[in-house]
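This document opens with one chain alone, in structure tokens, the form predicted on its own.
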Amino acid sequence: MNTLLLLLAGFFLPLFPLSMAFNWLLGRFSHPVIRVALILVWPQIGVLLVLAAGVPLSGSVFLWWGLITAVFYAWRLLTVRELGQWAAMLATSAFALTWVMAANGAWVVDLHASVIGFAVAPALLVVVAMLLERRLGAAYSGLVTGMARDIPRLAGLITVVLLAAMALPISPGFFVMLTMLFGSDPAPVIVALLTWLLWSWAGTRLLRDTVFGPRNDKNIADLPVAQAWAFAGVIVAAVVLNLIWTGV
């Protein structure tokens, strides 16, 4: 019964190839609100199933299945250019790492909070992709470069979101990674660090192909000031909540 519950959880804390269900659903819906809701709610169902099966999962095949899935999707990020797909791959890779915390016997609150922390960057990326699609008709990296000089507010939002996607300080993903790494055995830590490195590599490539580079002649509307402040408020709130959770 426990194994059946864990296999079912593999659809929600995506384990390859069960992860294809999550990615198919994200690709099926184009409305950003539905996509963000899916990113926020889907992994929470997986956490409930894992808890019902019982933790910790030390020595379980699900621990290494999750780690291999996380590395696989982190590697795929290097080849994806469409921001919506990029957000889906990042979410899949990050949520798969939740199995490491489950193997460590993390507390219920920590498991739920960790998937929320991992979900913040992919959810914001979905919004960024929507903003680019409305202005350019598509959200591919390299479609428009030099945003930092032509549309500084939107470029700033993209930069902050991609830094969060790389789980750099003081983003929510950063604190989740630290909590997981300090509570894990050395072998899983090495694989998790490789996943983190691949996120940073892929995020840097995406930054280079969007924010930096030569200016374009396209006339693109920048993010309105009110929207820029609203996004800044959301990002600050996410950081403050994570600081409270971690007790920093």
The other form holds:
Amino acid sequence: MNTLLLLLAGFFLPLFPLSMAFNWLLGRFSHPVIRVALILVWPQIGVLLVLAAGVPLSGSVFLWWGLITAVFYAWRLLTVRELGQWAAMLATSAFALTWVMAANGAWVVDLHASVIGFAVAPALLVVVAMLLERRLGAAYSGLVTGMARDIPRLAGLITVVLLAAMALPISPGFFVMLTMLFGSDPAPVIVALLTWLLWSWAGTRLLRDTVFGPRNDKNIADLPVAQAWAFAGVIVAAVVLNLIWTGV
Amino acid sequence: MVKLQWLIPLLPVISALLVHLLAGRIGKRVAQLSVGMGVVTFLVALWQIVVYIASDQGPSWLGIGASWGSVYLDPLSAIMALVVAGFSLIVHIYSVRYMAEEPGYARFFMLLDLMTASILLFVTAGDLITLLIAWHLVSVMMYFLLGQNTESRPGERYAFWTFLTYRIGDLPLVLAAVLLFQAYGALDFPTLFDRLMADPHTEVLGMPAAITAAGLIAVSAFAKSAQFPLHTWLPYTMDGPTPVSALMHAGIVNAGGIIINRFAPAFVNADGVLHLLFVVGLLTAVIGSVLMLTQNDIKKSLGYSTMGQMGFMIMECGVGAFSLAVFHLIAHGMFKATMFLSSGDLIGDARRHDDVPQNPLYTFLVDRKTGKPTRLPWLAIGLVTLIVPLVILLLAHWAVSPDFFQKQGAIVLLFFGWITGVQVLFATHRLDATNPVRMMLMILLSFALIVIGYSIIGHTFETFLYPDAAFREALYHAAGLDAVTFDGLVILLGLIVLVGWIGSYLASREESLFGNRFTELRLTLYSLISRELYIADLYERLSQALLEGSKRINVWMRWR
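Could you output the structure for the form predicted together with its partner chain, given that the previous block was the form predicted on its own?
Okay, now the whole complex, with that chain kicking things off.
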């Protein structure tokens, strides 16, 4: 086990405070393509570094460092209102859990696939934030409420993406969590479950301040039908791929 | 036959998809489509249970995937699928007109179908992963159904409370599944339960797997079935549409009893956990009933009534009467569904006509006034109400199962049945009647019929759900206490009931057992109960502290 390599991996599978670099980078770039690329590629570098250092990491300090980072960012997520920033913190929290899989000695393919599974929701959230920014000038929760009545298609997309962000069935995040937990010891499982609970709390707070609430008088354009179907296709594809990966 | 089982959760999913896709074209007629699919689902569930009983082949399991995705057909899943499909159909039919003026009509039916599918998948799941998916989906669907009126702030707030409590209930089940899988190396229920029964003392990291898993499943059941202190969401869900309240109080809240029955092989090897179930159930039944007394909102009052009933259901599991808990949840579901749907009508009527209905029953129940005093002597009535329920209960159970009295759990249940019977008879004999003797006889006859019917059906149900007599015996045995503790508890309970009766008698004569000495304490107690023991306020304070901490740390770290 190479500790230096693992420390380097701590930047990519973000461990607090090294995680601040990832969050800073995501905030630095405003273009959604760069943000999505960063979310998809950044943790894969971390996986490569962890594998190079050698797995399993059982008994390693990195396992608990990852877990504490995950629960810490999940707690901080509760009061974040800017959607792009929310996506970054969710990604940080989720990617930090990869250390649990590494500690369990997960297969190489499983490690890469898990990170992709965790990255789906934050990546889609970046796209949702972009769609809101184009319509409202900013993507803050609470800026415009009652989207369920005013712009039902976009509200539907936000809802589905937030459900995926909370790692609820049958999103990829749900199966990644299950795969990780079924191979872990009870103590890490409890911390991971606490993280999961906080994601749900934070996600519903975001739903409350966007989709629910009284209607606005603002005239906002809804998502075009073709785009809504395209997003539905992407989400269905992600779900189907995950179902195949998990053995159905 | 098992392939038919797949149709049961699948049909409502198809219905939801059709409702969503066709809503734009056929408008409100999607409701008929949804009801039609509900009828088909119910018929399939009915056909399945008939075939299951007729074929007499025992449980069967079928999976579609390599590692998960399966359904299990056994007495529990067959009966629960029928019950869920039935309740869901009633709620669907009622909603067609009730929800007609509400916004999001098609969305409501789509969500109702998805909720039905989730519960049906939950009761028919054949492996741990499928069960977990269904268990989590019920939480999600509940959230959106309760928040059906997306513009209502209170509606969303209470939907959120429910969701968060349900999540607290979701996660221990995940941990239990992890432990069971690591201990026995199987996901599918038949293999898992066979291995568990063969070696119930397997340990994982020094912990007994069966007992730990049973404890975690119990915590899950407590959250989903509103057990104290995880009950606060239940009475506050009334801002959701009435059909959703009916579905929740009649069906969803029973999930706790079902999950305990599903994992009966773990509980039969976890006697300490059964005792915990009994204590928590008892506390919930008492607290729910006490809190119900101070409510002046009909739906909230029914909410606390459900909490009390759920307490009884968990308590029944705690004394080893697993099948009785299932029978109870079905019976409770039937009357609570109709009561909620009626209360919706009643509220509607009250909004249209502000005159309060006046009839003898209302005067008796709400104004707390009796009509003309009955001519029956109080002492005679006292003796009749004490002795007759006891005789009827003992005879009814002796007739269907003479060995019933050798089980401690059965004695506890008879004790509760007796006290309930006494209270019912004692309260109703004061009703206004032209011929009080005839009325009393009719009440006694009704009581006898109910008890005899309940005993026969209950015992038949027990042999259907748990055909293995040795397993039934083991459940009661696991729930048992040592003789000294048991006798001591019975005497203590007897004394509490006796003091209660004396207090109740003195209160009816406008006297008090202790004079004015405890007035201040009584007022404090009353304010505590009317504020629902401040438990919701405590949770609110805790969550505010967590949010405040989160905000401060984010500001300090510049949101990085």
